[in-house]
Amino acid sequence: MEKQLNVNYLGLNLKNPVIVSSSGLTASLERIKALEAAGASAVVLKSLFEEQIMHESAAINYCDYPEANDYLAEYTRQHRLEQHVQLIADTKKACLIPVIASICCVTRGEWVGFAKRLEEAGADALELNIFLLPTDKRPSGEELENRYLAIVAEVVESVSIPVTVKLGRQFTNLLNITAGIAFRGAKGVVMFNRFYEPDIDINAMKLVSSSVYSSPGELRSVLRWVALASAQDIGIDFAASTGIHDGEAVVKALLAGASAVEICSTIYEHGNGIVQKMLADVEAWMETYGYPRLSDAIGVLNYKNIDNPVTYERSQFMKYFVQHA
């Protein structure tokens, strides 16, 4: 009997589990249909960074009168946009699989002003990538996530697609935080986001970049704090994202509470063929394990759905160490 790998996420319905997360792999239209091609199963298109827009459009000095400076940065600014909008449109009429829009802004107003032409271009969903790194010791922690909840919320009112919050791992409770996003009308969560960190050259004397790609080892966390939080029944989706590097790691995604995974460090290191590499040992453990349907397998191991719930808590590290002595 064929498997049958589809899963909803976001309420769409995908062919598989496997989706290309935010990255160069997705920033050109030539490589988002060689991975459909490859069997991917939709895309979250490269970030359209505020941050990088507001920096061009700041550096625009071309002459001594203002208003002649006022008007090419904001040229610069609705170009870059409007690249991105034009890339989601080509990639709608040229490819089948669901295209998902990123945005990464880090003051309140631009996240909706993007969001909506973002929609309008053609984005089946939405996914916000919101880190606001506390460089002030003067905001608690509730106002710093407040923050947080303020911008899913005027996002989620803006738009009718399907919006869902690429998280860090920064949170003093990573539970409260998703319940106020899926309570703001979210209908996701991406656990976790890689932001850049630095690095020292200690020979350089300077700051550069730490590795950008992700081991197999950090999936231990995802899976923790995906099948803790899929078992709080507050009616989101979760898919697992830094850690998939091949199709055992997926098995476990989805056994822990995820519909989906998002994958990108793998594809960089192997190559496009990584997916179905990936989606045949997925094929291979539904037939060894009896599972014709995949989205039957989802949740299945995750905090309510085990005998013994307490092995997902931290407490087991030191329990297995005292064991072990």
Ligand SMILES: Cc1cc2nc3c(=O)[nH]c(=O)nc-3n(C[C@H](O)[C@H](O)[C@H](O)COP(=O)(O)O)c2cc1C
Given for the second form:
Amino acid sequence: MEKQLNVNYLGLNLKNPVIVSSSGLTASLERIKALEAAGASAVVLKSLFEEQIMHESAAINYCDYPEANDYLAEYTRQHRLEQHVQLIADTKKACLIPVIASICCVTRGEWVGFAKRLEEAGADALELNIFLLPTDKRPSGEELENRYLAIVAEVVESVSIPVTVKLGRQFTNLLNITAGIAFRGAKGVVMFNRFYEPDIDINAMKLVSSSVYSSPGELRSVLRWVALASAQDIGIDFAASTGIHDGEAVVKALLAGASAVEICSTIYEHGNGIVQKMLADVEAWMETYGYPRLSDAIGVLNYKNIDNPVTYERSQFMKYFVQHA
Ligand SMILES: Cc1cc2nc3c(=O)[nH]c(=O)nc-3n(C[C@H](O)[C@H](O)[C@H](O)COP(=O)(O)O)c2cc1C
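Which structure goes with the form predicted together with the named molecule, now that we have seen the form predicted alone?
Entire complex below, previous chain first.
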């Protein structure tokens, strides 16, 4: 049986659903070329972090003349942006797979400035890595969500390439924010980003980094939300991210309603060869279950397509649902 693994995500025709997510893996041309050779269908570049650029610029205090320091800070900012622009241009020249640029800003105006510059550089699409972490009680959920939506609207209006939004999972109603993002013209949502999280070492009495890599069990809540969101008929694509470590997880994500997956931890842990292994396992599944076209499997088990959608709604361990006493 001739198998077609290609999928459509954000209007991009991808040769298969496995995209390498934004991380150090996609921060250099050499690594991206190796990922393309390993079978990845697209890459999301390491995010361009405005905060990092600001930090680097602020560290500049070369001389006693404030004008000179301001000039050098602006030069540093431009230089970092141009390095990123160069990576996009080089990747577009050297690789055939689509390049999705990723930005994460803190000041409102910079989202648009960065987005335009990366579009000019040749990015095929833009992923907005938005995370507004509240550190005090004042902004209401609605206020924060409106800020997300304003960023999306402004970027979408300023570029003509497709825009996708990579979300964290902490929203009161993820389906509502997803619909709002779609309404503002984004073409996709990535569920979910996995953020750096602090842990506490109780012996050293200090904060330490938790594991930066995901575990396969983290996929389960991704499946629920992709299945619910993709059933809403809001006309956008979903990419699943977090906890996708093998071919079985790819199939699950697609059945739940994702058009593509974004992977990172499993490559860090197993090397680029895991991509081929995942694709081979997906093909074996297609063969066994009679899916010559992988795209036909997308959403087959989402919230609106299964006989008993209530399964996706179950969240409490009521005694009807569990065997455990
Ligand atoms: C070392 C490392 C660096 C990352 N850098 C970024 C980043 O710059 N931008 C971003 O949106 N996500 C970043 N991520 C998150 C990943 O893109 C991905 O969403 C997350 O790791 C969950 O996918 P996984 O389970 O396949 O690892 C990073 C993850 C890791 C492990």
